[in-house]
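Only one chain is included here, represented as structure tokens and corresponding to the form predicted on its own.
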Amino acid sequence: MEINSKHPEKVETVLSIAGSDPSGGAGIQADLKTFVSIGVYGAAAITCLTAQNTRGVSAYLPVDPYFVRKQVELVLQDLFVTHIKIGMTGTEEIIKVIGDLLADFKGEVICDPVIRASDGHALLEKESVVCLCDHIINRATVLTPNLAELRIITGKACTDPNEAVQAGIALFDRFKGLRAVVIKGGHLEEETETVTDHLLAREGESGNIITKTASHKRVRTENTHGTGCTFASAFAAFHMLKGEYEQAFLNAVNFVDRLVNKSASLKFGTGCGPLAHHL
């Protein structure tokens, strides 16, 4: 392929702002693996260092908010960032810094509101959730909560799919900038053999909320560490490639489902294993 060095093509970039997982299963590590697997360029700014492995999170250390700001500012000043994916934030100070940086950002902001680790370890204090809503979710275009996070953000029980969808629809009135909400079905009706994920999207100029679903067979496996991070990053990457919420949703659901199936029989550690992005 001949490269025109005089008029090089701008490379669209998705920036992940999230925590670091030394075991490689979640956070920044999962995000960058996802971007590479799908075929987009990814940058990363770290909010928190964590001490964890497949058995769970032992502790986390927030990065100085000034340094979080510096990481993000330098990336935004230099690279052609069209999408920002936000994961673990850790503290109110970091949340406010990110919120300030988002104020002038014109691209897509995909928020995966990391509040608790899958082992139950708190990754954001309960009283800081209001701050997360005010400074980040309020500026997000896409929200991808799991069931526990949806309950915390909405204050709704969400005991069945219909309640969860109604809670998700109510978010559009609360957060005017939201264009799409994905309700992941992995923890809904866990006894069923089918998982159904829901996309709620604001439709064009009318602002009507449309609902789309995607169903797939439930895979019984311990290797689910980092599925939330991976899904949000996949959604961001596919939206960058396609520019359309429904297609990004369907592609992300299929991508994670394929990863879970490929990873199901593997043994990574002695706990909840990660996804095998390299496959």
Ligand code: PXL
Contents of the next structure:
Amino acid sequence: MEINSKHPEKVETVLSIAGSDPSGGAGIQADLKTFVSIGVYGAAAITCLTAQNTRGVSAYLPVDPYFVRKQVELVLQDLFVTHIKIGMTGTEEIIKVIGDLLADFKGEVICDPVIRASDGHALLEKESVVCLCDHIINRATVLTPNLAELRIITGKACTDPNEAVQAGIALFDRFKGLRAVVIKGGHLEEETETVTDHLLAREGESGNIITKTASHKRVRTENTHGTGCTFASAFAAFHMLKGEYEQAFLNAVNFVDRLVNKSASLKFGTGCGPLAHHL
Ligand code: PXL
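Alternate state requested, the form predicted in complex with the named molecule (shown: the form predicted on its own):
Next comes the full complex, this chain leading.
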């Protein structure tokens, strides 16, 4: 591509606000790898450090909320951020700072409501989920919960796909800025050979909620660490490239499915391995 230095193009940027995973599978590390492999520019502001490897999360250390604010403010003041993707927040103080910063942001806000790591380690106390709802989900345009997160946020049992979709639809009444909700089906009907993910999207004019599904073969593998972070980041990146939710959904489902397949036979450590974004 020829670069015109007199009229340089503004580079659209997706900013990830999330935790750091030193083993490279989840959090900020997964987000940035995803942005690069899809071909969008990614920035990253860190909310928490975690200490973990493929065997699980050992501990986490929240960043001073003042410093979370500083990181995000400086990026937003300078770069051309069109999409913000939010992952692990860690504490109510950090949630409130992020909520405050989102109040003036006009672009897409993709919230992956990280509450617990796949090994069960809490990454946000359950009592703080109300705060996450009030300050961040309330300002999000897209929400990408897995089944456990959907249950906690809605208080519904969501025992089958229909119940999960109904619970998802009810979120649009509660959170007025939401345009799309993706319910990831990996933990729905776990005995089936097919996984079905659901997109629920609010239609522009009518405000009606439309639903779309994408199905793919279930891969029986332990190497799924960071799939949630990767999915939400892929959704943000593809939305930046395509400008609409359905295409972002289909592309993100396909992107993660291909990565899970490629990563299934690899050995990274002795526990649940990450996705091989580099392949
Ligand atoms: O997958 C959820 C998640 C998000 N962010 C960070 C994590 C994890 C899971 O371990 O460590 C930083």
